[in-house]
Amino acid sequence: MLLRDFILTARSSLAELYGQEEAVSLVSVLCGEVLGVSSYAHVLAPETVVPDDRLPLLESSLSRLVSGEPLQYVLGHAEFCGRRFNVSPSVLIPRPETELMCRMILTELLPLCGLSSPSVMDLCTGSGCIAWTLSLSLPDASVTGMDISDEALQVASSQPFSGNAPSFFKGDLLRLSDFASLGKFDVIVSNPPYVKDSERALMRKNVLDFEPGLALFVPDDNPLVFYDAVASFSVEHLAPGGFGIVEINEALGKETADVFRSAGFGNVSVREDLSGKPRYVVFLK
């Protein structure tokens, strides 16, 4: 099969689900990953043939994309803060909003609190993208990640990096007795589930049908359940002079901040993401 024919067919197959512009991007990335060709290879060399030994993988990958499966799961990896992380349907795909949270920690909050070699707890670590990013960026830091999912912990602990590796353990954030033996941490960070069940209808198929609901959804009648737990955890385990930061539902900024104010934390603030939406709550102790 000619590469140009595959590309035309693939773009057409994906356009209805993703739109023409995104379909072009997806096909370009797929061909680059599977075949090692540039996005213009079919234009510069129109007679380029897809190798017979790569065609089955290319076609099966396209079928998965057409079904709505996210490209990151098809490829098995996602980019985050300049590194390539392994991902699977057991973990959320890392997003730019979470990258910004890591940058805020590294460039603003750590210097603000005078912390150069902090102890860090990442609650609901998922793929471990936050824990690994902080640990590799802070060679003298001690970083720990917690999750309730065995599958997620397997992904987090098997990321392909060397250097200052985080440690990971299993725990249920809603059962604080799981953490009774833990000490204090200078930094507590979390991107917990925060999408209300009623917001499912607003989500795209590739998220709703493929990303783990355990890491996404909370009941409408108790949408702040995990922030209550993070606040309770932080009361016991955030060291004096330390800080916490959580990613939040943009519709619940004030309410989420009030959870931490009510728990007794000072300098609680709501921060915006790059789109100007309330996306993070920062609290100091």
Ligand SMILES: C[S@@+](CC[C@H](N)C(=O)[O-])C[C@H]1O[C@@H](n2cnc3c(N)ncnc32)[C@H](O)[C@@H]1O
Contents of the next structure:
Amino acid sequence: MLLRDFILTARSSLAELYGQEEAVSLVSVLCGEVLGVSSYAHVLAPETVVPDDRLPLLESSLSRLVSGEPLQYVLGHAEFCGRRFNVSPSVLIPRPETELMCRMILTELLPLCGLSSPSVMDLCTGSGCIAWTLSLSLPDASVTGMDISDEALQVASSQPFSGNAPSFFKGDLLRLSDFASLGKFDVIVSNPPYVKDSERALMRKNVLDFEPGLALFVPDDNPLVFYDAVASFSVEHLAPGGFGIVEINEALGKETADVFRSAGFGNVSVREDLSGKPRYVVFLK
Ligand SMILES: C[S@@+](CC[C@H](N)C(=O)[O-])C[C@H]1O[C@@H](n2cnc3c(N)ncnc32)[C@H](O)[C@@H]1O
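Given the form predicted alone, corresponding form predicted in complex with this ligand:
Below, the chain from earlier opens the complete complex, with every other chain and molecule after it.
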């Protein structure tokens, strides 16, 4: 098959779901990944033929995109804080808001607290994107990530990086008694599930159909369940002079901050993301 023919067919089959512009970009990334060709290869060399051994992967990847599966799952990786993380459908695709949380930790909160080689706990680590970003940026830090999902922990612990690797373990954040033997941490960070069940109706189909519900949803009648747990965990395990930061549901900024105030943290603030939405709660000890 000519590359030109594949590209034209692929663009038109994706245009209905993604729009023309996004379809062009998706096909360009796909061909770049699978064939190693630039986005203009079919224009500059119109007779380029897709090698027979690459065609099945190209076609199966296209079918997955047409079904609405996110590009990152199809490719098996996602960019986060300048690094390429492995992802699978058992982990949330790392989000730009979470990148900003890592940057706030590295550029603002660690210097503010005078911490250069902190011990860090990442609760609900998923792909390990937060844990790895912090451990690779802070070679003297000791970083631990925890998640309830075996599949997520498998992804987190097999990320393709060398250097100061985090350690990962399985745990249920809602069973705090399991953590009694853990020590203190200078930094506690978490991006837990925070989307209310009733908010499903507002979400895009490709998130609902393909990203793990375990990573996203909380019951409407107890939407702060994970923040209650992070606050209780932090009462026991946050070292004096340390800080915590959590990513939050933008509709529940004040309520989430109140969870940490009620747990006894005096210095609690709600921070905004780049769109000006309440997106993080920071608490100091
Ligand atoms: C919103 S995702 C965040 C993943 C990753 N930290 C990120 O920012 O991309 C939430 C994670 O919480 C995990 N999780 C859900 N319930 C949990 C529980 N009871 N205890 C520990 N982890 C849990 C899910 O498996 C998922 O990986």
